[in-house]
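Next up is one chain by itself, shown in structure tokens, the form predicted on its own.
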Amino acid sequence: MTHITRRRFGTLLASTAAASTLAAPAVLSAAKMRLAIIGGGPGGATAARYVAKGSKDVAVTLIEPKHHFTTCFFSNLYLGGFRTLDSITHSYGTLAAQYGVNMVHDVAVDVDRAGKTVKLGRGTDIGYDRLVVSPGIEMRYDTIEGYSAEASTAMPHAWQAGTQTATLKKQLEAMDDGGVVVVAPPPNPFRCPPGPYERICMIAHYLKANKPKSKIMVLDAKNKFSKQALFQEAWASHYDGMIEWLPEEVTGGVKAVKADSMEVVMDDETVKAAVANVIPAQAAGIIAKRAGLTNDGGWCPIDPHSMRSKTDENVFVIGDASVASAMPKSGFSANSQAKVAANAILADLTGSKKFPAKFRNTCWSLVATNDGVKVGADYKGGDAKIEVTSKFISKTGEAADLRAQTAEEANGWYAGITKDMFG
């Protein structure tokens, strides 16, 4: 297995139809096409890098209320102890000095995509030619009775970077030695399918070196999980009686919470937690609601070729929000699928050379100090759908030093990844 440093994430990358964006596109009239982006995660942020390194024929918008923007990948490693908060926080500095983008620090309220504008919540439009909307995930508080934004300063579920995960790291160091730490998974589909079991792991420690009599009980919506040998293993082997699992067949899942004296109700039993994790149904951000752009299951189905949104041929929608089909809900998956999307958008607005759809993903998850797993696949587009191509999964019984070298290539994947993002 080959360790993955920043140098090696550019080579890796370049296997897929993203990488084309480079091509030099046809030269078009003086006035500029206008590429607008909703979202500065990894998608957006990647989708404006590519587009605006891409062709300087295209002027390329940026709109994205915060002014730094905090990974959910690799957030469960600062429950853990492995990261600050500031060195998964980045800046959108670079984008815009060195590769020209126009940075729009407001929030996206409504798409009038027959004007092709959007409006903003200060009240002005910004105008496009192609639109990309990456505006990650809603939380679907109503899906737990009790539950909402105001329950979740309590209740944090922290699927949303920065503040809650500060938040939920907090009241895991002011708890109690002893005390019980409830998490609650989302129902399929969610962001980050393996994310809330390695978060599991990082919360269990920290408790571990820190609160050795607290234990973890899981409630999960769902009866299996991606992963899931890996992770039972990791529980096993590095907090042996610490974590109990329970799956929906056995609770029937969460149905309420009270926030104010901290229960978690499920069918039969309600738990007093000193800290929840409670992580409810999600859907495509609001944003892509409110432009049509979402199907009866709250995501947005896209063309499989370029991330075109089936909605609209001057729409894409890349990232959290997208019907991905066996792409998971990934800040890889939002690069890979920004790169094929930047492709597109150029071939439309500059003449460049469209190449064939290709896409990768990987899921790292730190279990325990030096042992990290590993879950990926490369997929194409296919006749109706994202197709796999091949794939790939850490195996149980690994041996210690592969482990580690998976660990470590984990971290020389997040300083590549975010270089390319955000320059």
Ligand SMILES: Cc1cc2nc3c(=O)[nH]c(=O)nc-3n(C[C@H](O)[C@H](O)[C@H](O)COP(=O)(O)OP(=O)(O)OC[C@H]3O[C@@H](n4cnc5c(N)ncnc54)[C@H](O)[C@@H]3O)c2cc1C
Given for the second form:
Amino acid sequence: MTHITRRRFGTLLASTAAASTLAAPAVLSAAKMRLAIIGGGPGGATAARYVAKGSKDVAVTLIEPKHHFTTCFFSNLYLGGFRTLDSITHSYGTLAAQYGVNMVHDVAVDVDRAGKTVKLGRGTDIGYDRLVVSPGIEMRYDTIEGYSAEASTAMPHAWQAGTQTATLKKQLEAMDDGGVVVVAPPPNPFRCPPGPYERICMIAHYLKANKPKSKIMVLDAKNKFSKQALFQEAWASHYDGMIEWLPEEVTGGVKAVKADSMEVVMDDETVKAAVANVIPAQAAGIIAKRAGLTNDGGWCPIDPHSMRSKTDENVFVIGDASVASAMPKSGFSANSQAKVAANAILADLTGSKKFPAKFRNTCWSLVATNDGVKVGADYKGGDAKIEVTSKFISKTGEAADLRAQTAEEANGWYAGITKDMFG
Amino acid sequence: MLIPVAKATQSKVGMSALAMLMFVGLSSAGSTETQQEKFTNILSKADPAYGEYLAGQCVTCHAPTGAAQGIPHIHGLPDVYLVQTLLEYKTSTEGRTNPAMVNIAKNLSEEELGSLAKYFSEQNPTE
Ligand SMILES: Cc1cc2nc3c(=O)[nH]c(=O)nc-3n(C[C@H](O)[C@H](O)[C@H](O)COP(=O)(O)OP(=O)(O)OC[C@H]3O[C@@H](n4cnc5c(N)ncnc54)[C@H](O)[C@@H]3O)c2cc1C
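If the structure you just shared is the form predicted on its own, then what does the corresponding form predicted in complex with this ligand look like?
Next comes the full complex, and the chain you just saw is listed first.
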């Protein structure tokens, strides 16, 4: 297989002859083929389940330090009081017991791509024939002076769900009525484009009922954002006078934070916050960079027909860490990409049929009780990148019963995607 | 062309009363024969493996079991009913206006539509 490895990746894909010689040894070998997966989120967990249920001849190992996974999706609803943290926390038990996935609760600290092994924190190695990398995001604390992992305990980003989200909720509960909550959304590209704005709705929902004299100041790193008209409509109709959104062109964005004094610093102004939700710029999870899979921007380029890494034909990158072009970094996208990757991996390892890449995303946002909006699209593998096939978005001024139905759909989706991820 | 009634009855678990009504109405009316032919023709293009692959993008929302919560169950519904419903979404007719489903259906070729309908009709809703 060395001659194939040395070839340029594009050439390999273009040639069906080469593709079948690649698959052939897999089918003939007696030992089970090995798939290793780094990260047990929507990307990694889904890939594990689909490859495991797709073939008994592939041994699937899922590397994930956490024993329980708390979804970022619906974590804003927890802040708004619509969900408990428990109800958005899931176990890997079924993946192991029912699908035979080998769960390894450890951190991948390095990848030896030449030797096809993943190095774990405890020092063991996991060999693979194919590798899926789905580590989510890394916070780029260095983009805001004074911000750090330590400062994030006082000024939580809550952009990775769990302790951070619980901290933000406790701070909202502890603050005095009449305080200022600063929310600082990140620059593009970032995890969940509508996420900060749904969060603003959910924080406002909590404050309106519990601390109605409080205000939310949004110090955005951008001048426009996802579902903007829908969110601004909701802010005006449900939370009138509570939310002030300041785009980058007005403030210059957040330049520094002082966690000790709870100060948020812009070009010419400083705000003292009761609660500061500072969401910094992001990049692919650090292991992607260590494995040499990232571009200059810190994300992983992929082949749009398979999610195969552009730098290594044995590696697939899915979810937030990948450059999925038109697709937003969402749990829905990660789950969708995992199924395209699983199909390609099974084709590589078992010789099964590879189908054309088709992706989907829908992002629901809850803006108030019984008031939901959504945006979505279908996608396909294009010449150089993932392209939109067609898309839709909720409209402003929709009837209340339609909005209530959309809010209810989100609950159905949550149940569906978590079942699809964890079995 | 006749609807495969025995099969439809076997797999109707989970089908709504409305769906059932429409389904029955359809099989008894002689004037829908050409529509029946169309459905059967679409279903004859079904590729089981492709259906299973494509269905992966549906089950993110459509869970096989549990409370429907605004997203109806589609596992185990009759294939003809599923074809008809997807065609209605494709043209946004018969009240099938949910933009998420309209957006999905309009991209489906007849082969894809038939493959999906066939696949879901063969799934056990209690899996
Ligand atoms: C507030 C908020 C709201 C959101 N709402 C929605 C929504 O409504 N709908 C939607 O679709 N999406 C939503 N998202 C986005 C969604 O959560 C992410 O896009 C999704 O989690 C990405 O999945 P992933 O698999 O790429 O990464 P992750 O979910 O981050 O999973 C990565 C996993 O990899 C593990 N990992 C990382 N590095 C290593 C390593 N070196 N070794 C082993 N394991 C490792 C991590 O522990 C983690 O469990 C929201 C996000 C936020 C923050």
